[in-house]
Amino acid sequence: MASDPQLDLSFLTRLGVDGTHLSGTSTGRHTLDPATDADSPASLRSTTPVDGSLIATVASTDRSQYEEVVARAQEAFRFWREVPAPRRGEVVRQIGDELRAHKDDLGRLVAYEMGKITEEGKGEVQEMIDICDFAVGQSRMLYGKTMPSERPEHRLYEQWHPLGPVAVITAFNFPVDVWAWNAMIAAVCGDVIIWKPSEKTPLCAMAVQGIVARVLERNELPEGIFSVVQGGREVGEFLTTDERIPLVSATGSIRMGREVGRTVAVRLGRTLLELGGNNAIIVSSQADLDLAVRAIVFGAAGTAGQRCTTTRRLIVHEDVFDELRERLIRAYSGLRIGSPLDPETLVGPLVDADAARAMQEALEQLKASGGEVLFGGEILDGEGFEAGNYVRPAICLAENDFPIVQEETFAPILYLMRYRELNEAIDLQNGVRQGLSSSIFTNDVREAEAFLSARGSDCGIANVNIGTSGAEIGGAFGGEKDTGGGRESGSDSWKVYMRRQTNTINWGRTLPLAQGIEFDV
């Protein structure tokens, strides 16, 4: 546990995850496992970015345990797919209520294990609650279509059926809500879910699994509807190579996504990939700069730059460039950096010291290309910063074609660049291989519409007068190009978790063939 005697860790006890060792698989209540060797290479060490101290060790799932999880999931699926969808929605509604009851504690655990400030941790849990509410409604709207048949006395329609066990592989930066985006929608569709959380945030998954298990137990439902496996790459490969898993939803880096995509494609499985972002905001000469500054600072420095929707590039019209640069430096100078559990903190730590070192390497590459650090970028030291993973968010001058600017650095680095004409700005915005989120700040309706048109942003998300982060659950979330092309959460994203079936019913006494074919026997 953390060494700070002032740090109240009672939320861990209330969530049932405080202990020295934890088992690595769970279909319901997680268990303490004192026999686990904390130094074993098969163990995951959950450390807090607050001060780098050990919270617990979690045993990785081995092959035999994995087989048990999949067998239970398959058995649960045979039951769950027969439950009427609105009834499945009622179970999800109860999960949402259970999350409401534990919102503050789970939000603090997210902050403690991952490092985002507590308000953002609670906001992440609120997204889980929101997607539960959304999924409840979706459970009554799994619509198929009825089409006119070309043959008399025939009915032609389509319906949707659940797929089976769905694997959900999540990243450390959103340790709980991305699972919920997938799991709650998949559950109302009739699927069962096997979750492999990031090896950096295993306790968040264990806490969520415990919350869900209480709901399943109250409803006398099989535990295998929701399962957790813990571990690193090897455990991920169990899932991606398993032909019993028809869909793998994976969130992470582009490199990871390419490997998952290739592996699952070989066995003709399905993937839903949510990969890296390299998101830009265009600031027009017609922008409301007060509005823009707030959005830029939150988008670039929030979660210490560890969001896939983090604002990484700022493309500014030359007429307002100097003013905006100075306003951003002043705003950054006032950011309070510190423990994510301190309510006064606006920027918490990076997830670990390795991430801080990666930020330093990125800044060195920027300078080697001819860029300049205008503000920040250093690793902080002194009291409260002993873990070596607290950094000051950086503002830099850069060109879009710098190699480091073309990459996603998971840290709070904001690259500033100028433009003259809107088409030039759009070309810069689109001139990276990632295509997740984008934004323009302008009060000119023509500029806004051009940005949203077919010749505008090539991203999956395009915003006007709001930042690149903070997507709502009602819209489909995802991106294009190397971001993977997947869509999660709202709109009609439910369809990826189901299989489409076209049905024709002949209710007549003859057998006319399609396309007017004659075939008499």
Second form
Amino acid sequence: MASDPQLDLSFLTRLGVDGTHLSGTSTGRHTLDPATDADSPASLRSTTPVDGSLIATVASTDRSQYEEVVARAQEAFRFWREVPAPRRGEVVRQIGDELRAHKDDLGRLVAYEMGKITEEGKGEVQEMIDICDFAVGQSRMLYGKTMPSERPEHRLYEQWHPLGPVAVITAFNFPVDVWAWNAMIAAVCGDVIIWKPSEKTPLCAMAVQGIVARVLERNELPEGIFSVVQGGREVGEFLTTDERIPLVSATGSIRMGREVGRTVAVRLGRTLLELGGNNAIIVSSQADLDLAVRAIVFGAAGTAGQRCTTTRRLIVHEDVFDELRERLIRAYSGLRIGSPLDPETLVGPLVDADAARAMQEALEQLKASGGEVLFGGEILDGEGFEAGNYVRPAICLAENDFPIVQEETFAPILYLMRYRELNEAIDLQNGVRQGLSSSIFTNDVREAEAFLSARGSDCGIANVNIGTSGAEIGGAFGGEKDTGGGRESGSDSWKVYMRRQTNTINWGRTLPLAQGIEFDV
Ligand code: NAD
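Could you present the same protein in the form predicted in complex with nicotinamide-adenine-dinucleotide (NAD), rather than the form predicted alone shown above?
Following is the full complex, with the preceding chain placed first.
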């Protein structure tokens, strides 16, 4: 347990994840027995970024437990696909209500196990609640089209059917809501869900599964509608190589996405990939700098730079460059860095000391390319920072084509660069392999529209006078290029979780063929 004796950890008990060695593998209401003891190499160590101490060990899912999970998921699917979609929506509504009741505790657990500040942890749970509400409405809107048939007395239409067991593989930095984005929509579509959370945040998944299990039990629903398997890459590969899993939704690094994409493609399965970003904000000479500064600081330093949508590059018009740089340095100087559980903190720790070392290496590479660190970047030491994973967010001078600027370093580093003409700024913004989120700050409608036009941003998300991070659930979320091309959450993302069937009904007494073909026998 964490070394701070003042720390109130009662939320672990209320969420049912207190204990030293836990089994996180579960189908619906049943937790499968731990297959390993705490010292086994197959156990995951859940440590808190607050001070690096061990919270608990969690048994990794072994092959036989995995087989049990898939068998129960298949059995549950045979039942769930027959339940009317609005009734499935009612179950999701109840999950949303349970999440409302546990919002504070689950938000604290997210902060404790992942390291984001508690306010953002609770925001993540709010996003789960929002997607539940969205999914309830969606459950009555799984629309198919009716098309005019070219043949007389024929009806041509399409309908959508559930796919089967859907795998959801998630990253450490959004340990609960990315599951909800996928699972709540997939559930109203009639799919059953097998979740493999990050090996760094197994307890968050266990707590969510406990919340869901209560709803399943109350409604006497079969086990296996929602299951969890725990482990690292090997357990992820159980899912990606498994022909019984028609869709794998995977969120994480580009490296992971390439592996998952290849493996699932070989068996002609489907993937939904949500991978790394390298997001930029363009600040025009026509920008409201007050707005821009607030958005940049939240986007670049918030969540300690550990969002896929974190602002990593700032492309600034030369007329406002000096002023913006000074204002940012002033704002960064006032950022309160500390425990994510302290309500005064704005910047919490990185997930672990390795991430802090990776940030140092990135800054060294930047300097070797000719860049300059203007502010921050150091690993903090002293009381409360002994774990070596607290850093001061960095502001740097850089060029877009430096190798390190082309990469996503999962830490709070903001690279500043100048531009003169808007086209040049858009080329810089688009001049990376990733394509997740982007924005422009300008009060000039021509600049804004050019940025949003076909010759503008090439990202999945393009904003005006809003930063790159903090998307709403109502829109489709995802990115282009190396970010993977997937879309989840709102809009018509539900279609990814279903299979489309085209139906033609002949209600006449003749058999006209399409395209007017004559084939008399
Ligand atoms: P990661 O790639 O290390 O791991 C992500 C998940 O994939 C984990 O559950 C891991 O166990 C699993 N995994 C890894 N290799 C696998 C394989 N070969 N087969 C199956 N599963 C495998 O990522 P991370 O460090 O946990 O998260 C940070 C990354 O995630 C960043 O790149 C960030 O940008 C990205 N991310 C993207 C989005 C998005 O929506 N685009 C959202 C959150 C995070």
